[in-house]
There are 2 protein chains.
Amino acid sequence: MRVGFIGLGAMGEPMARNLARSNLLHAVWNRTEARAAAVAADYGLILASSPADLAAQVDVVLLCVSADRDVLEIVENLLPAIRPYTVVVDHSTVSPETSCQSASLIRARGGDFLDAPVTGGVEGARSASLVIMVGGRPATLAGVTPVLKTLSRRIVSMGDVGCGQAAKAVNQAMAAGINQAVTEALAFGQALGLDMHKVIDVVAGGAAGNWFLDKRGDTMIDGRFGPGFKVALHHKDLQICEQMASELGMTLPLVRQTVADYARLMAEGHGDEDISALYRLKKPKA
Amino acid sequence: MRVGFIGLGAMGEPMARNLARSNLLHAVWNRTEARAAAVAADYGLILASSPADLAAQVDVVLLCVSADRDVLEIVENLLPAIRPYTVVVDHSTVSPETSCQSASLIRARGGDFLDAPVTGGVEGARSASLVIMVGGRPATLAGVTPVLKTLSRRIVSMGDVGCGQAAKAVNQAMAAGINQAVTEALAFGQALGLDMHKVIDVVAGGAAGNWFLDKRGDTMIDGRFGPGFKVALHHKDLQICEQMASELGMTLPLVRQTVADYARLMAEGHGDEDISALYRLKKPKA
């Protein structure tokens, strides 16, 4: 079984170098060719001209890029190379109408399509524990599981095509709400004078505890909002789930604030910080 | 060193058994008379008639009630038992200006009084694993540490007396930010029509995870509400935290919210059901 890979930015070329180690890739393609020619030279993997060139030499095409449109420009760029058994596995974040539009035009061709959203961050991909939630025939999941194997430390099915992105939006909804509490009552704190290093140690292990106030709790109190989840990249996230919410006649209140609060930040140049850049707007003034 | 326990609620009881083990209890006294006879007659320890009854015979005092009514009354009858050197530490969660009015009164007897709220729940006060957050002087903190460390498994000084209270009061806050943020994606899944199992499994893995949807998620999916940590007692935490917060001048939305619905579920009767129950008010209608 011959893997390419398609979208090397900060998950992908991660994801693609944990497949190379495992002697899986066979070759890659990057909008940006320069960092497809690292990779293809680091591991002397073949350097496909197109999405179409890529997926004309290999059995699984791997995918992750940012947005919905990117995945539909591929997905129809792949098109002519497709072939029966052809499968394309899509890692990206995007609206589970995307999934549906793409494997509906891959399996037109004869092959199938599998939604592939993944949860851990950079450091999830680097080591290659990454939670990857499926949405697509069990049959296709199962023929693709060793490949995946090697990027991740759980691989779950969640149903139909779609059902892995619809999983994935409820985990960045309340992503977005626990950045909500956890900068709500932090502010709090630094606001009433306490020592904010000793309450979040407290804190985080008692009953209010989570993961974003263990790994971003202290760097936030310290003002550094460094590299990690991008505030930009969660905001199209929360407006796939905002559409989500809206076609079920569903409103979500911190989902509708967290975008809000997010656009403020992206307006003052906070965009490619981490989400907890969030931070700056409830921190008492100094 | 003698201890005395006063309060043998949900909480109090089993933090006053696991000192009666420790051989570190002296005496009990409880509102409510006959849960502190059956305390008492389990291990043999003084009965006491009333709170200066209690301190007459012991040299530590340690208090476990509801509402800062209960700690104010309790301490002003304990007062003329006070004698130098005995000292009052008190386990409620009340407001920082009900620790500060107790510890005025105390020491102007000579005794000293310590704020010493704890998080873990009634599962941490039975596996004597509560993680306590101390307000007040550190050598009073270091006399009754032996006592202390019989109940929990962390004791970190937070400052000076109200600074215990003050941390508690930013955990209750942080603890209903995460109740809305997981009850509203929890809430959007169910609506999308997800196996809400498998996504309580994956988004708990992740960097939305958190200790809530880790031990409540699944009961709240099934509609089990149980014994946990009760409404009305968060509703009166989040009332300590929004007074705080106004005198700050600065206002905690989530907080405000929470406070809202918690006294909607009080008036539908659900007052006494874990917090958790917030999800009846957010789930999709059947």
Contents of the next structure:
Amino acid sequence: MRVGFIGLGAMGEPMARNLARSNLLHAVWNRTEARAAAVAADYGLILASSPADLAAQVDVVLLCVSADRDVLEIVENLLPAIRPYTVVVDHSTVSPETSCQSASLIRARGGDFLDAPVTGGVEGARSASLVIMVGGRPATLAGVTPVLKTLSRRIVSMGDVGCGQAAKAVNQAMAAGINQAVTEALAFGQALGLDMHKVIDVVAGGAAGNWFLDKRGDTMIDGRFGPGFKVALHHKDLQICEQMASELGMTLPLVRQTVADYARLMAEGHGDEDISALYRLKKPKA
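Could you present the same protein in the form predicted alone, rather than the form predicted together with a further copy of the same chain shown above?
A lone chain is what you will see next.
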């Protein structure tokens, strides 16, 4: 099975490298060619000249890009090279509507499409321990499962196309609440004058322990917000959540607050920082 990868950003590049180390990756393409060229050179891969050039040389195309418009643009560019056995797997986080539209376009050319967003952060991408939420035909998923296992510790079929993205929206809404709770609690502890590294260590071992505290607690206390999951990307994802909730006649107050907080961070020039940068808005003033 020949695999191609499109989108070599913070998540996509380590995912592609894991595929290459498993001898599954055949070709790569990225909008910024230098990133794809580096991966291709490291593993002796084909550096495709376009998405269609990549699709023409592989059986499975994996996507990991930033936004709905990017997914639809890539899918449109893939179409001339789609064949009856081509499977396109989208690991981006986009709306269910975009996934359904993409599936319709790919299926019209005889191929098939899975929406397969991931969770686990950059750490999970690097260690091949992502969790993948998949929407699409079970038979198609079964065919590409050996590829997805190279990237993940768990793969869950959520239902039809779009259901993977719906599950990811739940994940992103929950991540917003966790971010709010952890940053607010750590700011509270700092205001109390506690040794916050000790607080993080003891709390992480109890009922309030969680992935975000474990991975980001110490770094945010130290004022380090290097890119992991960017504020601007979570802001985009939460806007999708708000739109989905609105269509259901629901409101998501915590999501709304986080969207507003992220907008403030972005306006202050912190959009490319990790979402733990929310701590900037909560920590006690010097």
